[in-house]
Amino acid sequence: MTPDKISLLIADDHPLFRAGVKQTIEKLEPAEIYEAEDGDKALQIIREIEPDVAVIDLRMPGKTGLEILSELYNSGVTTKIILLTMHKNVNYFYKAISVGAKGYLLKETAVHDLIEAVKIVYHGGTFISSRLKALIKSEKSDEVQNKLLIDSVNSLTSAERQIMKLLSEWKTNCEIADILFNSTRTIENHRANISDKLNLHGAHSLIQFAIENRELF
């Protein structure tokens, strides 16, 4: 990682999970480690410690890792979390990006990836598992491959394009705009336009297009 001592926390309401967890990341550099075995828990650490990264599960008593995103979004908090799940179900994925996750781990392959994740995240960038990567390319639809989809994509302006690129990324709104130089309002307009342009229609389906099919911005 860094000469810097990393302050991570690990959420789960398993001791013997989180007990791995942290003989794993123990492997890096040295790091101050925090726990909690509840939703709640790994909230107040958060807000009164602002750990460098949080590995958070999805599942667990008091607030969901899900519940725990959407309190900090656009909070001013900087922990980076990186969501652990044992769901292979990629709304759940989409749902967590939308909410300001900056990795997200299926936990049977998480002893695996978690020292990769750490790192990247901790650094400033995102991770995906490979097995969750290879899910979302198994389910992308050949409607992609369209050629009127692609004139779609075609129509898009280079701002919205620029906005379409970020969304790819995971970043949120607040970090567009910050990119951009432009108000939250005004990324949150351009969305709008997109998903119309782009005839896309739900909560999360402008940022689940966007990473599907990064390769087009």
Given for the second form:
There are 2 protein chains.
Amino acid sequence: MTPDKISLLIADDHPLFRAGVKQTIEKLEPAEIYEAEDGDKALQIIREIEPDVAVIDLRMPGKTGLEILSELYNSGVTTKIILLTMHKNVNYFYKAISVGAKGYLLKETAVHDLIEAVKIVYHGGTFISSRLKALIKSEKSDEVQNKLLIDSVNSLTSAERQIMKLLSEWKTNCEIADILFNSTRTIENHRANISDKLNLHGAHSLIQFAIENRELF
Amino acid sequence: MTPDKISLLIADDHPLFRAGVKQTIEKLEPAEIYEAEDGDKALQIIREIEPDVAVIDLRMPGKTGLEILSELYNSGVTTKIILLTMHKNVNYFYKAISVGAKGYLLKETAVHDLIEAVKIVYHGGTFISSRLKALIKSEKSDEVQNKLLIDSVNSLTSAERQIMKLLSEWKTNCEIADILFNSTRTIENHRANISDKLNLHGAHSLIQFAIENRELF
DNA sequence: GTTGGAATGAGTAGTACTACTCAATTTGGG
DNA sequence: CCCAAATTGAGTAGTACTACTCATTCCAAC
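Form predicted alone already given; the form predicted together with a further copy of the same chain follows:
Below is the entire complex, every chain and molecule, led by the chain shown above.
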């Protein structure tokens, strides 16, 4: 089917998982396979070798998959990137798409889907886990809502982003104020503005969002 | 080295990861390999087939690895169980050991370590990721402290456990009170007792512990 | 059949965060 | 240079949780 060997990067910090992906691909498709165990090495290999396709884990030591996508977006690199993650968080999916991901696969996905995704993306298409598609449709949060939510997250200022990062580490307002050399009142005001932008209300809704979506900040 | 084929169960909800483990073992060691994609199937296979060794993920749909260990503890089943998880949480490790795990491996572990662990455990020994051993030693929380902490967690009453479960789902005191048909004051008192047992103090320390150690409840 | 743990509930005081409004200063881009 | 956005800070009121103390009921084990 595919006349030439596909060159492929597998980036994941779990050696056993990389072995699974590698052997699955090799068994069914001739391919030149590169491996990376952290985000920095993955980025380096993509820039130096420009493989046809890269299958990248979202959460890795060093740079996350989303950070790699952001850095390569509009950089002229032709490598097509598929995110492969265990996170069913739809916000991560919308973020990935918004920074140029060509595919989004859940780790719970069947072996067959990975081959399919690599082929399709290699030929210029896009691939999304059917399980995730179902989630997007079924969930109470409808599609438009979530796209808007990602736009809101992207609209956060750097001070606001900083606070979300610290919140995702369970820091209190007091601690954040100390770290940023600000008054507690300032942090409180930033929090209020963030909650406003993200349409969050109630007790610990903001810290919950920060922790459940920490890769977005 | 090993005269007879080892029979081995691999339980993990990620097909690609199972493929990695399976092929890694098969390449280097003759083995009869079974697979399970969730906790219930894993438990069923262990009870029916009693494989020599079972490599089980901590977090799975259905029963978790820790729940499987608890159910099999003192049940007479001879299968030796190795937990294989990405969680570096030392509390999970101490809990696993306290319910009879023979090995505790991090997913970031080298391929070689898995083979080693299976062999050692098969022959009656125990195996712990060197990375985790390092963590246990280095961390500010010393070994004795953490063992005591697990004893404290195990000493929680059923009402207290229930509250920790609900807290790990970000429920507020108000919501928990409604769910359990209690007064908010009762929940507050239970929370105080739990914080006392676990030696937790300050703002959101209890909900943080509940979320970061949810598999313990 | 009493004793101790568990579960239930309350009083009171203090801290942390939310939910509004308002305002001064700083800074980057047209 | 100027304007809009970002950053910084505060007033006030209310809610959620912490940190103690204390009391009642229930149940199971000795």
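Worth saying up front: this structure is predicted, and the values here are computed from it rather than measured. Numbering follows the first chain given and starts at 1. Throughout, rigid core stands for the largest set of C-alpha atoms superposing within 1.5 Å between the two forms.
Annotation: Cα of I194 displaced by at least 2 Å between the two forms, core superposition. A177: CA moves 2 Å or more between the two forms after rigid-core fitting.
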